[in-house]
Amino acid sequence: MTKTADGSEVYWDGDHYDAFNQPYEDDLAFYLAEARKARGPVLELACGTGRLTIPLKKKGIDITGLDYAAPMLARARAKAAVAGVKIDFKAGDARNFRLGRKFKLIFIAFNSMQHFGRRPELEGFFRSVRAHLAPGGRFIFDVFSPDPRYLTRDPEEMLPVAYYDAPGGGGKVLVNETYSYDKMAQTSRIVWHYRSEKTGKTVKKSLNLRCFFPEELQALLHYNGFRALRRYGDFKRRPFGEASMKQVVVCAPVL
């Protein structure tokens, strides 16, 4: 069973992960535009199965991917081989990594920064990012914007979140979700229930996401040596506001 540092288990299988998330590509055009604007090497942290890394490389971006979960990296390398691109996928912990080179753009997408819940983890993460940014480089991340109405969901309520073809055949997989909010840890604790329609068996996997409220996030950047250059509410670059579901932040280190 593969976990992240916060105990999340949903990265247990790269094939299932891709099948679950296959329709999602809302962020690709945004990160491609930012990578082109960087005019230099790019590092994707928590690159997973290469959902963004591979298409960016196919567009001519000099990109490196780093991830913690072995099943995700195995899937990424296999997909890159099929796509006919060579990408340096590295196994590593985004909270403390040393790659021996610098990048014009570093980004962490798809809410992955929300796996870092404690202050020392976040300090190590920001410190590692700063150490790998080239002069004039940018750091970009996206996270949810917490909605208090969602945080008060009934923990017994089970809602469907995905329905997909099982990798390698074997019928459909229905994924239901239960959710509870840990006020002390400021963390959403989610369990995904993967039910095979063919066998009737259910596999449960955890997903823990630290919630970053907008002003808290600004303070975290400030006290870790970054400033927000732009803050968007979605990947279409609409300004961040009260109705925004996302916080998409373009940052630079404070010199």
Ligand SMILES: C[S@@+](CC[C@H](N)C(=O)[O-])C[C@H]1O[C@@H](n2cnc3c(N)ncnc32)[C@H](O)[C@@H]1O
Given for the second form:
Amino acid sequence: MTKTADGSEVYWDGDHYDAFNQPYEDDLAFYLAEARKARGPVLELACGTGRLTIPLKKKGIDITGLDYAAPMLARARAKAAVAGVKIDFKAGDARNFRLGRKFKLIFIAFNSMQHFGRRPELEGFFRSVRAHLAPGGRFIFDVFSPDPRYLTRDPEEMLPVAYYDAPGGGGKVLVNETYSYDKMAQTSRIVWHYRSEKTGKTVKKSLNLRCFFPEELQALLHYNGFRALRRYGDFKRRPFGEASMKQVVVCAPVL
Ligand SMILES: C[S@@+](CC[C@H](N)C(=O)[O-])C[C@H]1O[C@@H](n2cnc3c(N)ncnc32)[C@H](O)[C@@H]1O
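How about the form predicted together with the named molecule, since we already have the form predicted on its own?
Every component of the complex follows; first up is the chain already shown.
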């Protein structure tokens, strides 16, 4: 599968994904602390290549991962084997899943919830999460806080976003980005242009990220049976505010 359900193509290759995101681990200590607090099984939705799943498992967390994209799961399974950990990585759609068991913590990290754009998709997602939460369970996610300066970017403008070593010794890859904001769908339409310095070839891949404005997010949680217990602006647990780039939300289901 080369596209996720929302049309995003950037998960076409787990090796490239990891090489691109290599230094990023700002969220690891936060999710590890929350997983420890849960004192029970943990489910990571949209787990990708196991960037968080594998280190959490290595720290003793009983964790299951679920993702839509076969190339991401293939990479996750290969990395888990190398790391010597056994993780049940499941292929599935977070917008509608049934695993036949419950979890003390369900989380979806790194803006992945922004792949669920339309109301029925979000309703299916929240319904599935609720159905898999054990009593006293928590649901945690992080998404961007939309920044009006970003949304009004010139769609012709190309900005560099990454420069990494291609997997398998393929030389350097420079990634430039174009951005346009789809006002009707409240969705950032991003294209990443991957240019291989070795071959001179450029490959283009789309990335769609639905924007969640803070008050809208609160309403969505409310009408889908969740209560925000804590709302942070970053992974250091600073309170969410005007200057926050992220919305990191710890929720409980309303019974
Ligand atoms: C930004 S990546 C995050 C991956 C991983 N959680 C991480 O932090 O590195 C987004 C992930 O969402 C997954 N995804 C997108 N739509 C999905 C869906 N409908 N169900 C499950 N996973 C989905 C993609 O395949 C991709 O692995």
